[in-house]
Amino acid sequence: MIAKLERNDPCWCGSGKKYKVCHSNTDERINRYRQIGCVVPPRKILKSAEQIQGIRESGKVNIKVLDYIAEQIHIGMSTEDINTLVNHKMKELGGIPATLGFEGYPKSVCTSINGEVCHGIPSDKVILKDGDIINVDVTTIFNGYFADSSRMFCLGAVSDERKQLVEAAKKAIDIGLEQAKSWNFLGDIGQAIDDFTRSKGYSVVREIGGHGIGIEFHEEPYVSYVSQKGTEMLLVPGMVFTIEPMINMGKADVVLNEENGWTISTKDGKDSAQWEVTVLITESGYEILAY
């Protein structure tokens, strides 16, 4: 049970401010939502100003790594080459690749090509070809803080069909961000993305979503993109999580590669695309911390 704070007590968030000028009003508003049965965020996932700055700095490293990959990626290189580049740039910038060794994952980046939805494992046997689309997903640990983002890259003469999928997946992020503001719900983001995706004739992967991040790689909340408006967790200033819908050209069904235990692909073999951002909920809206 959380001890009740008096208005002149130091705020629980560690800001050093008095509770009455820091989180008192926010806590009262959260409690009103709790009383009517809404899912509200626990205090442990609301980031302090110091933590937010730490995540912001980690995000800057993550962005620089992806910028570096954008400059280097080309037809004929292997996905293992991408892994090598990530390791090199991450080390140069003072970061640590969060995926390496995470629950046994063997590489420093995820590289998912064409019909691979996510968690593609870099390999010197997988060579980038003309017309491929690839998602490069990087997560950084910098001074103990985590940031996570991914981008799509189109290689050479990519078909119009694939280009449109990649563009729609990026637009889905923008559509979701329009709902990313305090006192909305995660379900508002999910429904906006799902409605948009369906309007384009695509589908959103159901089983995999975004996640809280910052102090750990994966925190609360789970972020679904097939949820309904007005449901899921209440959005409150200080929440940090990823928005990363996986958009399939065909049906939403996916399969796990049982041989490597990681890579998830579309069941029907059609293409998939994904962009990812790390976002902070603020008093006035949102701030993208990694893209």
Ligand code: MF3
Given for the second form:
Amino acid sequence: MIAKLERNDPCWCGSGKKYKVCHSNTDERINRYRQIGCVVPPRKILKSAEQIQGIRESGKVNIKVLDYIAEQIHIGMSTEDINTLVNHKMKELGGIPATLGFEGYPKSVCTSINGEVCHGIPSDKVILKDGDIINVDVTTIFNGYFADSSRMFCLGAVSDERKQLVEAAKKAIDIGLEQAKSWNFLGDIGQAIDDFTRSKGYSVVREIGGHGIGIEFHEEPYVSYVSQKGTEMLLVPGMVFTIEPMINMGKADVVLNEENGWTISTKDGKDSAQWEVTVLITESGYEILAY
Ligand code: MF3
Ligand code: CO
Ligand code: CO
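What I would like now is the form predicted in complex with the named molecule, since the data block earlier showed the form predicted alone; can you produce it?
Next comes the full complex, and the chain you just saw is listed first.
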């Protein structure tokens, strides 16, 4: 049993403010949604101002590492070279690459080329070629806080078909962000992305989604892109999660590489593209913490 929080008590979030001027109104509003059967966020995933600042700083490191890769990436280098660059830059900035050793993952970054959907493992045998498209996905731990984002890079003379896929995957993030505001639902983001993707003749990967992030690598909620408007978790200020839809040129179906246990590719072998953003839900909308 716990005592009811009184209006003049310090708020549960650790802000030091009185409950009545801090989370009291938000809690009441969340409760009304809960009462009508909506999925609402547990308190533990609502970040305090201090935690948000920590994730923001981590996001800055993640952005710097990706900016550095954008400068350095070129035809003829291996994906292992990208791994080395990420590892060194991350350390120089005082961060730790979150993927290294994560559930046994062996590298500091994921590098997924062409028909690879995600979790491509850097290798000195994979050389970037003219016309390739590649996703570079970096996750930082800085001062204990996590931030996760990824970008696509086009190498040399990329076909119009591939360029359009890469652009559509980027646009899908903007479409999702338009729905990223308090008192919307995660399903609003999911459906908007799915509708947009279909309108372009592409498909969204169904089995893999985004995730809450900040205190851990993968937290609640799971962020699907094949969900319906008005369903899934209610969006509330202080939630931090990724939007990272994987957009396929052909069919949505994917296969896992059984040999390495990580890499996911399209089943039909056609290309796939993905961008990833770490986003904070605020009172008035959202703030991008890493991109
Ligand atoms: N960064 C990926 C994501 O967006 C997760 C990579 S986990 C790894 O969620 F182990 F494959 F690196
Ligand atoms: Co992620
Ligand atoms: Co990522």
